[in-house]
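Below sits a lone chain in structure tokens, taken as the form predicted on its own.
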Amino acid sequence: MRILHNHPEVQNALSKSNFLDIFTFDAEAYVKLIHFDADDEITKEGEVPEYLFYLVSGQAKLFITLPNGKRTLIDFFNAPCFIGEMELLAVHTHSRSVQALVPCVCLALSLDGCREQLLSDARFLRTLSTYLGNKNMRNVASLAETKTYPLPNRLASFILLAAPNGHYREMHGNAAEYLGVTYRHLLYVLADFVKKGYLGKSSSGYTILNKEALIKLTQAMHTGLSVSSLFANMDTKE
């Protein structure tokens, strides 16, 4: 992890994003830029959050620990998106575990410095409401897909999410729970993907050999919103 403050790279990230337009107050005074390496934890489960993050580039995944102690994969985040908004709104008092899937760059707002300004900023709250509404629509669409479409379609979509660099190495248990299928069923479809030439088996996972075939299976579902599209039509003006 590398933290930058009052650095040209911070200004560059701000100028290339719409981040400062989300607020009516001078948010720049509270901003840091944080680089995370792949597999770094952006937020750690159970900790009181220090920042509201805005993922500028990269991809991350969300885990929770169930009452039985089992750690479960819940969701994927693609830039641009917020991380920690539910803790800011006190829906959760402590952070969930968010882990960088690839190298990630985040703009981080210090909550100690501007929590009250955030919670009283009408422009920011309207932006956040739009974001959460779109996120909920995506989750509903994802649930519909889980109930409607066969595993090959859903697994193809999952692999594309989990392997942005073309190498799939998600633990089978995590994938099976995320997709709502048995471990055995998951391995059967993975083996079929290898047989068809979609994937190649390696010592540390699988390599995507036919991305077009996986995309075709994913597009057949015709539903859902990617996290990366959540800000596409966002109105940040008052």
The other form holds:
Number of protein chains: 2
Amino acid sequence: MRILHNHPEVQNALSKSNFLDIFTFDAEAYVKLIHFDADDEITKEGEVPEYLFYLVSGQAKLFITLPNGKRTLIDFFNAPCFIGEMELLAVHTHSRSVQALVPCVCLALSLDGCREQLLSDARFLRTLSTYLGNKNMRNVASLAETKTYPLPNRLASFILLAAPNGHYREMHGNAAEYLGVTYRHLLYVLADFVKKGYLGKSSSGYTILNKEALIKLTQAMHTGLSVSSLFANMDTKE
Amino acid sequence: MRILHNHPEVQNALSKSNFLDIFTFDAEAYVKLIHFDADDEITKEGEVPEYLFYLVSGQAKLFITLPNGKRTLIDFFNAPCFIGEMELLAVHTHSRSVQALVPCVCLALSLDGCREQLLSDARFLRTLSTYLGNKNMRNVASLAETKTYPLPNRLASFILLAAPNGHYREMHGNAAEYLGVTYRHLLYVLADFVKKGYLGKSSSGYTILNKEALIKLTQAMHTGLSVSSLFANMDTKE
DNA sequence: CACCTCGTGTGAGATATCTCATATACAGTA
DNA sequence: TACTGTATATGAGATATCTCACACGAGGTG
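Switch from the form predicted on its own to the form predicted together with the DNA and print that structure.
All chains and molecules follow, beginning with the one already shown.
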């Protein structure tokens, strides 16, 4: 993790993203630019995050830990999106942690300085509401889809999402839980993908050999229901 | 549908619900109280709703119509909650319609008069963000659960939700779609419930005979994950 | 009335998915 | 070293769920 403050690169990110336009007040003084390496934790479990993050580029995954102690993969985040907005709103139902899937660049607003300003800023809150509304809509729509389709389709979609650079290496336990199926069954279908030549096993996971086939399986789920992605991101500007 | 304006009953609802406290501006002038009968449409498909609703008492269900023309049951709303907030935010992904499941009482803010005030009111937007955040959290948490459990558990939960006064009469097609299973399979499990004495068939649907059993099946899903309900409502105040 | 659509209801066979049992490998630790 | 936990891996049999094919009744419409 690398934090940049008062740095030309920060200016660069700000001007590219129009991030400051989200706020009525002048947020620039509170802004830092943070680089995360793959696998870094952007927000750690149990800790109230120091920042409100705005993912400028990269991809991250969300985990929650259930009361029984199990850490479960819940969702993916794609730039551009907020991270830490739930905690800012004190919607703190479970411990959440967000982990970078690939190197990530975040604009980060120091909450110490401006939590109250954020929570009183109508322009920001309106953007946030719209963001959450869209996220919700996507969840709901994808829920309808997801429930209906068998594992091969969903797994294909999952692999495409979770495999940066064509290299898939999620732990089977997590993947199974995320996909809502048994470990055993996931293994069956993975093995089937290998047999069909979609995937190849490599030292630390699986490598995508036939991306087309996976895309085809994924798209079979999206026909008829215009949901661009199974997962929440923020590409629908208000 | 019965609309009350400038009426003692409006005052009564306002004072009981603290609805006006959600806003910075004086919203009272825009408030009406609307009664819906069971099966009335609170928001109609394709129409941008005239009001932002706040469900004071009652229960409603949300439908969306998919591009293929099918109307699908998506979610339930329990008082207290907002209705029409998505449309206010212009999150208009699909045609949504909300239908009263039992007689419902709504406070309704006339959008004509105060749309801009709402979208500029930090206090309201903060409440709304928190509401949407909670809704999202519930969706996500329930998603994890829902996917994991077989139909009997989910159906039990569904029946309890969808059966006001112990009388269940959703159309099987809708129910099947909502539950993400086949019409055929739903019928199997319904028949099984009847055989086990949980339900009895009556003229226009099914009657709950053994509520305890259904509750037990529902609760089996909630152990280990502290989600009070599968569905979005607003009982978690910020 | 004949005809259509739609919701209900049923049966039989195919698939998807789960449960349980078991084996191996690796990392931590007493 | 032995012990423990965790992830990977595979097999066999049990369930849950799907697909397809069909029958019946109610409501609308020519």
